[in-house]
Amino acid sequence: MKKKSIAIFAAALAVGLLILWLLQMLLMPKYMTDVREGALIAEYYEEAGNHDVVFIGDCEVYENFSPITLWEEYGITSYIRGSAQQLIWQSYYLMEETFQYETPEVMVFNVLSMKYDTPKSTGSSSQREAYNRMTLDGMRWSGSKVHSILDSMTQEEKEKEGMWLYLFPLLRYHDRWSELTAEDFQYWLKKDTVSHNGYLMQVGVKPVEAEHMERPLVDYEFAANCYEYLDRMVELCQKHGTQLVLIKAPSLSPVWWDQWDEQMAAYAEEHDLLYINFLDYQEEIGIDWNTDTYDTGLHLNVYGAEKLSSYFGKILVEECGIADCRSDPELSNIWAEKVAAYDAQKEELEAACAAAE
């Protein structure tokens, strides 16, 4: 009788936990049609492994570089581990986690997040729970995720028992009942893939109409906290025999000050790293701000991303020694499917834009 009672209790507990998990999956944001960048981090795990190059960073990587172009023109396999407003400590832990799944020849880190100091600045535009969630909720549980949560929580999140809310997202999203839409039910247990190896495609065109102006800063020195995480990236890549390449994507806003560029160039020289500020090579890349941006120069559209990727691919081959993998029949078959999906979405989005005009 005692064994039967234990079995009944265990079965009831399992059913209860399953119900709670199903509720949690229903209530969590899906990021399928709106704010699609929120789905990017989770998509990596289906593709993890066997990449020559992995990009780490914010929107300046997931909207400005096309892995499909790198494959088609150079036979480079790559993936972008990008997320909205990804801060440098989050980038470090994503990089650390990536090495649990693969060891790429090159890690590419976009340095824009060096401008953001510390997660303790609650309420600032650079530090919001919504942005944290788009990076952290999609990570699989590991020591890297735990440390990233601890280093990322704002003071407001800590006061609301933030770690528990990350451990059990149902506690955070339980009040979304009134906001549920058909999309929540459609993607309750299985989501579509929104990216192409981490690249989020945009085909719209909204040209630059005026220079992006920002008020000069009082202090241009990057914070010690940011240098600490950058140092850790250098050490991590050295440990795994991976080349770390620092880049600044060619986005016109936020402004990338000359003083910041000088600091990054000096850091790269001191640590024997390749640093490329693509803003200095816009003409060589062929970027046309009348046709290659969808938001007046903040990010590139697919036409600009393909140009930038074509330019960067040559650097990866000539300066980083990445080999052409297109002669590998297995990889060629896999990437042929990726190219077909990319071309199909590009055609579909272009048709939709043309119909809307």
Contents of the next structure:
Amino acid sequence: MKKKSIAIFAAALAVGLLILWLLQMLLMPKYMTDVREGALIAEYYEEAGNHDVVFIGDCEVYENFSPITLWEEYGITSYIRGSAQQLIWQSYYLMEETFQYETPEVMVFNVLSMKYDTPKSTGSSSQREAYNRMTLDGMRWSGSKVHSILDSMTQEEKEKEGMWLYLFPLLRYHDRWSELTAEDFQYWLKKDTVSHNGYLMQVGVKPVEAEHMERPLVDYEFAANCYEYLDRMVELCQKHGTQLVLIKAPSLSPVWWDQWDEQMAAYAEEHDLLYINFLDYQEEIGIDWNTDTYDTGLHLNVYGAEKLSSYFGKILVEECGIADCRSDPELSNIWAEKVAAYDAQKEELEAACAAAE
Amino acid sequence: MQFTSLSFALFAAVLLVVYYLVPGTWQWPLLLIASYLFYFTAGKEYLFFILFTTVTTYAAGYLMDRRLKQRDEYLAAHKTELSREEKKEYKAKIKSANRVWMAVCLVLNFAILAVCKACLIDPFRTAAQEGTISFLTLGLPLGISFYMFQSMGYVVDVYRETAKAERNPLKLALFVSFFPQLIQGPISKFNQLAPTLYAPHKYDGKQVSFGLQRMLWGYFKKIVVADRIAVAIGTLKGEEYTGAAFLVLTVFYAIQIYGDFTGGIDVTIGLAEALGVRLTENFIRPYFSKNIAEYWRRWHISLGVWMKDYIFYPISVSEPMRKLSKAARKKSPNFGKRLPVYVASVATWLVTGIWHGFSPNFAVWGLLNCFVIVVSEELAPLYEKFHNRFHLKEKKWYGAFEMLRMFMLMNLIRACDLFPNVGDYFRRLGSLLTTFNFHILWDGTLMNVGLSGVDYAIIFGGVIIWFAVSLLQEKAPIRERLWQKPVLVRYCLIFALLLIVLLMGSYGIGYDASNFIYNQF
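Could you drop in the structure for the form predicted in complex with its partner chain? We only have the form predicted on its own so far.
Following is the full complex, with the preceding chain placed first.
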């Protein structure tokens, strides 16, 4: 009788946990049709492996660089570990985690996040929490994820024992039941891939209409904790024999002040790093702000991203010594599929765009 | 660590497992460690206060007990030598000496309580904020009103010899700090709590299951309903909400405080039950009461009992009161006879009010309760005549009417809690007679007080479930009835309740965490 009771209890517990897990999967945001950048971080694990180059950073990497172009033109295999409003400590822990899966020859870090020294500096608490979720929910559990969560939590998350909410996302998204859409059911247990090796394609065109102006700052000095994480990135890459390249993507907004550029250039020189501010090479790259941006210069569209990638690929080959892998038949087959998927989506989005016009 | 936090759930789960793994004699020391760990995480800066109360309570109990033992030994040794009067005189002498210890302990502790409560109001709050009076503290030490009343009750009981003093200081420390009841009661009597608190307990699946079910039910009341409606109460307190809106506020507040306080007590009693410790019930479906006096016998019972035993009774039978009553009887026999009851009632309700908060609105709240109860009692013979004349007591609808009347009346009195400025409260109360705006019930005003349609649906559904469960509970204990059901039905019902709490609870990001209302007392 006792054994029977224990067996019934165990079975009920198993069924209960399964139901809770299914509910959690249902209630978590899917990021498939809206806010697709939320799905990027989780997509990496399917592709983790031998990449020559891994990009780390915010929207200025996942919307401005096309790994497909790098492959097609230079035979460089690459992946972008980007997420919206990615803070520098999140970048560091993503980099640390990436080294658990692979050791690329070059690690590229976009330095815009040097300007954000605290979670709250990137917007309201609810905005920040939403960005945190997009970066952190997709990560697999590891020490890197735990540290990234601890360093990223907003004040409200800390007060509400946020770590539990990351451990059991059902507790975070428990009230989404009243907002569920068809998308939630469609992608309940299986999601589509939204990116091309971390690149989120945009084909729209919205030209720059006026110069992006921002109020000058009182203090241009980057915060000590940002430098601390940058130092840790340098050490991490040195430890793994990977070359760290610092870049500033050619986005016109937020403004990248000269004083910031000087600090980064000095840091790169001091640490013997390659630092490229692509804003200085817009002409060489061939960016046309009338056709190559989908949001008035904040980010590049696919045409701009392809130009930028083409330009950067040359640097990677010439200055970083990345070899052409196109002669590898296995890689060629894999990338041929990726190129086909890329071209198909580009065509599809262009058709949709044309129809909308 | 709040009762509604996940840390608390984990803390309780780990404790339960360890509790039933260790030998029975280690269980109460484990509870003591857990209690202090809980208190430490909840507010380490206030440890001094609970330690002070524990030490002074133990010392007073020990010293009184030692004297009582000496007295018993002396009387036993001189049984034949002493006359009856001499024995009586000796006993009185010992009692008088013990009274000093009791008084010292009560004065010291209540002085601390008064200072702590005073720090919440100006000018003391300002002084505490500015640090101009060094010993003033900001914020009320967690659970101080509860553990202090419980401890002082113990001291009085030892003095009265209705409880035996606890000789083990650690056991007494556990009585004072037992964490499930530490922050919002119930206020237990030593004689009732001690037998199960210190006794070893073997694992009893049914008992643990019952305890956890009750905790879950408490979380349902608190997180799903009370915390959800809280936002509307904050809005409806605004000065533009008068007349019918004030009436809505009183009903919403009745729902919130019921869910909040009885929910918290369900968690408390449920956890204690799972640990094998029996706590006194604090509520018996109070909204089914037919008058205010009955309501107070069914709401926050342990506080009512405490007030009756340690305030009302001592005042009403005290020597000065007897003299006053005697003098009054000469002029009006009936009034003179009842005078001690009136005076003791006023004092008791005043203290009850002040216990809730050191501000005028709570004093007024206490006096309003007192006024309604005393008037009701005075008019009781008239009511009875009226009831008998129309045979109303036999009619079910009249019983329902009485409950509704009590509910509305109590709501109006209780709303005084919400307005620290008594003038504001009476203005709102007066607006019921001057502002006829019942259209706000259907013109969409109530959709702009912070609650959505989904919120209203959840609150309404929750209240219906409370009501149905209370009705069932009137007939027989609901958990016993559930226990008789097939195991699959039982598991499904419990799991359904768990899902409701998880999915419809007001917790997490985007919700204002509401601490239990009674934590602040």
